[in-house]
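Take a look at this single chain, the form predicted alone, given in structure tokens.
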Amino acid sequence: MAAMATLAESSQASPLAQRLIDAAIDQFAEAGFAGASTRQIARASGTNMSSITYHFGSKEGLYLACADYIAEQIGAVHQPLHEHIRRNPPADAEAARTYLLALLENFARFMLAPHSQRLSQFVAREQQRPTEAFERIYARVMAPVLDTALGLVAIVRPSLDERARRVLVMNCIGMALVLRIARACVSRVMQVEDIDSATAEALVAGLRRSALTLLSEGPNP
């Protein structure tokens, strides 16, 4: 597992290798690992499948490059922001409570963003049945936000104990994360075919409205 994790890493700069990968995020998104079909992912690359074997070793190393991809992808949305936290750390409840509308949003806006479709139904599938993949994203993405978000809650609602906090961010991350898990539903109920971006708006100004209250000092959740 270790050789093909680092093959799968060293090939990111390839431009066939990056074709693979690609192709695979749709197939993998689609169908599983188990159901996608390596044939497909290299016909839609325009290679043939012993590019795979070249590049990533196997199937399993090729999937596993593919989190290592999504999770710099979405790690590049979030990097800025969380960067400048970091540089900048809360001076009070106000400052960290801006920080957390500010990292809540960005994530909204990623989640009803058209190409974090493919990245979100892969992540989505790992959810269900997390494998390495899964750790892969979390460790490098999912974790320091979510490491920041806890941070910040503790100094906007320091009565609230460790448990009580993580329930928060987790009603927090959850309204972004139906935006996209549960766009279909999003899209009924809002009475459009799909979310626009007048509707987009809508829902992102909704959801810092709804985050605010959560956020405000009042009884535990």
The other form holds:
Number of protein chains: 2
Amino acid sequence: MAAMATLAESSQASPLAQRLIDAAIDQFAEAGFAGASTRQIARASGTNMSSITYHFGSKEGLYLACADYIAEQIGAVHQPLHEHIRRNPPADAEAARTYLLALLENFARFMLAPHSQRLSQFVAREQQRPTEAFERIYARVMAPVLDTALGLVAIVRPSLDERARRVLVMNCIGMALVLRIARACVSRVMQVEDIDSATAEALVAGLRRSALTLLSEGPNP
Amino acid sequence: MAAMATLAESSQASPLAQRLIDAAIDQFAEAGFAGASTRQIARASGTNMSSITYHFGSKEGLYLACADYIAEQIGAVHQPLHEHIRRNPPADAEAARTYLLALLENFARFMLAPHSQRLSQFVAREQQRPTEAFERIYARVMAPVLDTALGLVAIVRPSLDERARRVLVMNCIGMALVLRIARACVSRVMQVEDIDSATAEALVAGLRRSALTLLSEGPNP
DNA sequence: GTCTATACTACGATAGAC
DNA sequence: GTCTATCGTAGTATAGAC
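Counterpart to the form predicted alone, namely the form predicted in complex with the DNA:
Next comes the full complex, this chain leading.
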């Protein structure tokens, strides 16, 4: 059984274990837990099936190690900005709004980046039917960012009650999430085969404009 | 091979074929194409797996029949309103905005409804890695509604250029889609175990408010 | 039309050589 | 630590009885 999941969490996984995780994320993202096969994962990693047993105990152990690795990857995307916000609390609503837009743009650009596909697919599956893997990812990266965002929205839109602010946060997340999760629809609506960089910029610009509108205390009835 | 996919499309499938499709959507939604097993689908339908060969030719034939059925179901949700809009074109921007909000609320309520889970999961998988099944669903239900929505947005926000209007449509769709696709996040952010009807109403109300804001020609910089 | 029986392939897990 | 070999189970597809 070796050191198991702790290895993956501390990003000190052996080269082979890391290769297995990489290949496993591809397979799990594409085919789901049941559909992925340990044989194929091992083959793609240039090793054999027994290595999975050795390093992760079982197919499920490998799956959880993937979740930890993904949490680490997504965390790395948000951590610098998130940390900066925590160390430099917004002085006023204007600053808070700027922070929120930056958080959202950060997230949207990640959703648009090619390398987020396999990570997002993995997480998307977990969203539909959460397992232990979702708990780990949520606790590690989603909860902290959501907390920060909620705090900022409270400053930016003080006239909204708590629940309405929570809904507003989900509205904004949805606008970014759709870029990855409904990618096939997005590219069709944007009338492109694949989302090129010009289209991506238009999407980010539009998202910023929409988010700015929603996060401004306008003359809302 | 029998009549194959045409049966499913015309919703005149035999009772057994319909039971197979129902059970198959559950299995495909939960485990994906590879993960689902024809044995289990047949068992859940109270028959044996040779019936699948007979009615649909193969596992893939069954999968496509599920896609057709799903397109039919989702189409039924939108068709009455969609048809009404086509027959009664909006007289002014105000009417167009009312239509758009109604379309969006319609969609959001569907995303929140329990029975949309298996259908959405099936479609979500296809969005990530589209196959022939996605083409069928897109052509049948998504394309018409998107066309209508784009036409309405052109009336409602004439100052935006074509591409910005397309982005805006995706923004709005994202706000509704997230209710189902990131359900695990939504329930945590809304601080409920499951999304009860009161929470659902708050989500719909917030979505309407946000969409109304985005669809108004405000003092946007 | 629906069933049983079966051919063939692939799965995850484990034992044991090195 | 990584390998080969193997066990028991489950997968799809097909042939043929009724």
